[in-house]
Every structure is written in structure tokens, then in C-alpha cells.
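Here you get one chain, nothing else, as C-alpha cells; it is the form predicted alone.
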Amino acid sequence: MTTDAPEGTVATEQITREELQLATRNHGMPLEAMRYDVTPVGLHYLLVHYDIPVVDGEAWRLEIDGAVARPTTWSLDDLRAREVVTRPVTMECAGNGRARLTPRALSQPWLLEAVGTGAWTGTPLWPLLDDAGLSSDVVDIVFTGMDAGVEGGAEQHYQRSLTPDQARDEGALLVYELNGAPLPPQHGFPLRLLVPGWYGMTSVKWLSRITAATRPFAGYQQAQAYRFRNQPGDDGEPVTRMRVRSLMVPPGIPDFFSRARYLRPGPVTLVGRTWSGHGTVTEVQVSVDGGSTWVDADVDEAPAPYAWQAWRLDWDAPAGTHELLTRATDSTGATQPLDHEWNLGGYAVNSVHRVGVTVTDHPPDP
């Protein structure tokens, strides 16, 4: 068994033992959970890069240091005493869908379920940085988590960065509650960063330090991982905001092993969720004939910026085998592609969601 699959390693064979090992540690959101406006904590997708730290919330402190006029230290009670904001925000893993690519990246083998919408409570990031007094020559704000591991051949803490403009303009929060309760250990207790609209790798968990840097941050998770590349050695472009996407709650009932869907003939309402990190979704279309024709679905307005939107379409399901598709268009005009757009890391896969369903009065016997 290898100990370190380099970023960009690809495979064409069946799932490896290392990938299975990752899949047993992490989990996706069952697609039927999209019926909840806010995803229950235990159903929200989860990706943990290293080990989950055990943290004493009373002793924990957040350090703000580096090129600042007033380095500061914050306890959890200190942060709770500041401005309180609660927002529903949809978070999706940048690798959601990578297991559907051929060849695929050797990493967490996500299919479609690496997403969820939480009601996150915390305090805005920028006022804390403003209070600390950023130097005029700061180019990156570096966020350090307490989780540590080995990647790219080096021991490290999980770290990501934002530019000062991004830290100011993206509505970032330092959050300490999820769905009205303290963050659970696996979601970053006692404090994590939340950057609405960006893929989940940006929202550093178990946050312990924020450092104002006068040189560009070149840590592994920023400069090597989470970049769009088509071949090893390319500098690539950074993965940032979530691409437009829609998913469907698979209708009917599933076969246990294959998850093949069976549905009785007659009227049914197809439902799902849609989101984009580049604005709001303006249109969702559904095809019930494998993409030959498309019909506009009804789409709800977003309850908040960067929170998913519900959609629905009534369908009179005839007997037979059908391929259902859903695709969305956002306020920038971006539309989900019909086919996967391949890249080496398997990032930001947002092709149309396809659901096969057999409509019959007589599902097969087990």
C-alpha cells in the first residue's frame, strides 16, 4: 500500500484499497436529504484530510499575527461576544464527481453526494482583521488548522490563504455553530473559517491561527493541491468558486445493492436542489427522455446568497425505462455541460445529473 499518492495521480482500474480507506473515513450526503432546506448535521457531507483533533474549547485560543499593528488572541467566548451572524450556506467539495471521470484522480472517490447546506453561526472575519491593523504590504491572509499530516512528501498543518480583498469582500465568517449547536468535532470544533460560494477546501477547520503575510503563500494546499491542471508539472489555475450545478432527488425506490430506481406509473413531482458560487441560479431544465427535449422546472429564489435553491417539475411517468437529466444556468449565463470536463485532480466536475429509472407496476423480485 502506498503512503502518499501525489496530486494528479490517476487510475483507470477499479477502486483501490487506499481510496476505500478514505471513503470509510469520509461520507457524502444521501441525495434524498436534499428534501431538507437545511441539511441535518449527520447527513452533511464530510471530508477530513488528516486526523480529527481533540480540542479543549476552554483552553483553545485563536492567534492573529504576522504583518499586523496589533497582534491579538481570542478565546471562544471573546468571539461569541462580537457581532453574531447566522446564514444558510451551501458547501460542496471541490472533488465532488471525480470518481465519474476516466481516468480518475487517486483521492477521495466522490460520486455526487459531496454537498450539504448548513445554518452556520459565527462572526464576520474582516472586522477582526481590520481591528488587528493589516500592514499595507500584506498580500495573503493564511489560515492554519490544528489538523496535521503528510502530503507532497512534507509534514504540515492544513493551511489555505485568501488575499486581503478576498478576505474583505467574500462575506467570510469565523463560525462556531452549525444548525444551532456548537460545531461537532468532525466539522471543526471549536472554530472554522467559512467562505460562502467557494468550494469546501477553502473553509479551514479547527482554526488556530490567522497570519498576515507579505509574501504569497506557497503551502501545499494552495500552490500544489486544488489547481486545475491537464498534465503533471503545469502551474495550473486555482480552484475557487463553486460552478453552477443541479441535482435531482432520485424518484421512486431503490434496489439495495445497485441503487437502480423503480417507480410506479402516473403523476410524480421531480424535485432537487441547485446552486452556484457565481451568483444565483436563474433556470433549471429537466429532460425525461435522455436529453432529446428539455422542460423548464419551477425554481425557488435563494433563501440567502450562496444557499441552494429548490426546484420541482411535475411528470406523468409512463411505463418503460427512462433517463432523467437536470441542468442549471446561473446569473452569469454559465450552464452545466452535458459531459464531464476532465482535469488531472478531478475538480469542479459539474456535468448534468443523469438518473435512470424503470417505471413499472411490477418491480423485480429480490
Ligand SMILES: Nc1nc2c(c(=O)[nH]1)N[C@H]1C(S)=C(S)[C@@H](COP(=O)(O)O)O[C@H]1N2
Second form
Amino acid sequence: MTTDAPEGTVATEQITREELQLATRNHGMPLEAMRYDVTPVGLHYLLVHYDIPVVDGEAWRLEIDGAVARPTTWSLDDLRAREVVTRPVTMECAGNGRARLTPRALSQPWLLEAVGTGAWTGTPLWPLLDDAGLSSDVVDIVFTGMDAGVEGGAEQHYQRSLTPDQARDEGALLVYELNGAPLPPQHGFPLRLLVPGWYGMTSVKWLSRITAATRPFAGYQQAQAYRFRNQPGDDGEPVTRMRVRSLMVPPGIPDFFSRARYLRPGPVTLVGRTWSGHGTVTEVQVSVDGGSTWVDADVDEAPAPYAWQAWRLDWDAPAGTHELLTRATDSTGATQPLDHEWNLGGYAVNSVHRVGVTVTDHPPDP
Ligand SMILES: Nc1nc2c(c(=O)[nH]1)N[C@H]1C(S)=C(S)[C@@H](COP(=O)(O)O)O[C@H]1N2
Ligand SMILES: [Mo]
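Alternative state: the form predicted in complex with the named molecule, after the form predicted alone:
Every component of the complex follows; first up is the chain already shown.
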């Protein structure tokens, strides 16, 4: 550890015991699972700040309160009786890529796998708020989860907020099913918020209360965490939508321990997924020579807004060792950077994906 690492970060490659503890409670999506259009439930990534609450779905209620004309209480059956929407949505943790930074924030040490695409079923958020009748002076809508813990030195429920405009315009859903079955406990049973296109922290799980506030919400997850800062004490800009990213299914077979890849020489189709919370991905480029030259991959249309897109590229793999790279550009023209862009919390690190591979007829030797 060096002494110039800012508070809350470390400048070593070694993983601390606390990071390991988080990494075993939470988990990423194995990259080979990108072969599924919709991620099977147990393969979807998982991020839980505190403990997973045990909830009785019969007794559970959602309260809508605060500055509304008609405070309301909803059972799960009441919500199921409203308009039903099912859509595939790709969700990524804002900390995906954090563990690749130096120094890195001490938090969940994600490499690249904190992503998944669920087929989410629920009811649109805005009509419920509209029925409740928001006062004209409402500035934030606060979403409260049932889970509680201590973070940043304060006891809290997990809470995030949206402005009324965001709650109306972002296509947010209150979801009660994942891939055609009730939400599993770890993904927010019985109800969660889902804000398509945004990093996962916005999509509050175990939702029990929606409060219309006439003062800006200054809770920990909104005002302290999830902000782009370069040093402690910076006010920072809020982390919101997912930056453009592409990932490759690592080709060939892995070494058990190091996960180094081996591939037979000859034709292979490289495949992967790509997404952007700022629109759609218009281009994926692949390099098979460490970034010296780039080739356009075929990219499928998005099956729905903010659902990942498949890409593929045929490659005639020659014997030797190679570094494969993939880089996407979205409809705003934003492209993944070659190098990590550092920030204190390790948020939205969307640098190009690099996969080393040894092409040989005789693994493990080239
Ligand atoms: N109530 C609550 N909601 C939460 C969280 C949490 O810890 N508690 N984690 C958030 C974060 S940081 C992410 S990335 C997503 C992860 O959702 P998933 O575990 O269903 O993939 O949930 C978000 N919603
Ligand atoms: Mo997250």
C-alpha cells in the first residue's frame, strides 16, 4: 500500500479480506452467459449493500405518501391488476470495472461481470404517481427499500430518488417478475424499481415506500455515494446513465486457476454483447492484434430500448499469442476509451475489453 492513495482507496493489486467478503456475497455474470439473450436468473449479477430482507408477500404493502393529494397503499395483487409491461432491460452496476483502477476504491471489487439482461415484468411508475396527485412543489420522489444498514457512518434504509421529470420520462417500472417468475429474494422480492438505461443503483429493490418530497433528497446513496469525484470532499456530478460498453465472450477454453484462454488455430466466430444507456450502439470494432488495427463487427439491432445488442466477427485464428480488444460507439458518438478513466468511487469505468488468448493445437503450449 502506498501513502498517496486517497482515503477509502488502496494502491495495491492485493484484494483485502473485506473486498473478498463482499465479492462472495455478491457475484458477477460469467461472461460466457452473454450467449443468452436474456440472462438466466441465477447467472444475473447481484449487488446487495446490506442484508437480503425476508419478506411476506401477503403482508407486504407499498405506501405512496408525502406531498400527494391522495396517499395510497398498494398490495401486490393491487399492483398486478394494473397495466402489465414486460421488457428486456440490461442493467449494469456503476462500479463495474472498479477493481481495474489504481488506486481503487475499497468497495465491491468488480472486474467486468457486473451486468445482466432480465425480462422484467411490472407496471409503469408514472400513472401511479399521477393517480396519487403530486403537488406542484415536489422536487424529488424518494424510493425506500426495506433493507437497512450502516454506510458512510450513518444508519439508513437503502434509498434513492428521481426528479418528477425523470420519474415521468425514463420509462421507469415497478417490477414484480424476473424472467416470468416472481422476483427472487436477492433481486428485490416482492417489488423493485427499474429505471432502464441507468446504472443499477437507481433500481431500488425491496421497495416499500415512495415519498414525494418538496425538498431535494440528500440521502447517502444520492448525495454522498454514486458521484464522480477526483478527491474526497468534491461535490461531484451524479452517476446516472450507463456509459457505452462492449464485452466479448472469451473464446476457447480457460485455464482453471488463471483463466488464461486457449484456442485451436482456424476459423472461430468471436461474439459478445454491447449496450449504452445513452441510446443504442451503432458500431463495434474488434482488434485481434492488441489495438494496432480494428475491424467492424456485425451488430444486431437492440431487441428493445436499453436491452443489450449481440455482435459477432469471424476470425481465422493463427497460432501464437494474441490480445483481442472490443470497443463500441453509441448513437451519441461516444466511444469506449482505451485506458481507464479514474475517479474516486471507481464508477462507470468503461474502457475497452481486452482478452488474451493463446492459439495452439496443444494447450497449454503455443
Ligand atoms: N434496496 C436496495 N436496492 C438496491 C441495492 C441495495 O443494496 N438495496 N443495490 C443497488 C445496486 S448498487 C445495484 S447495481 C442493483 C443490483 O441489482 P441486482 O442485484 O438485481 O442485479 O440494485 C440496486 N438496488
Ligand atoms: Mo451497483
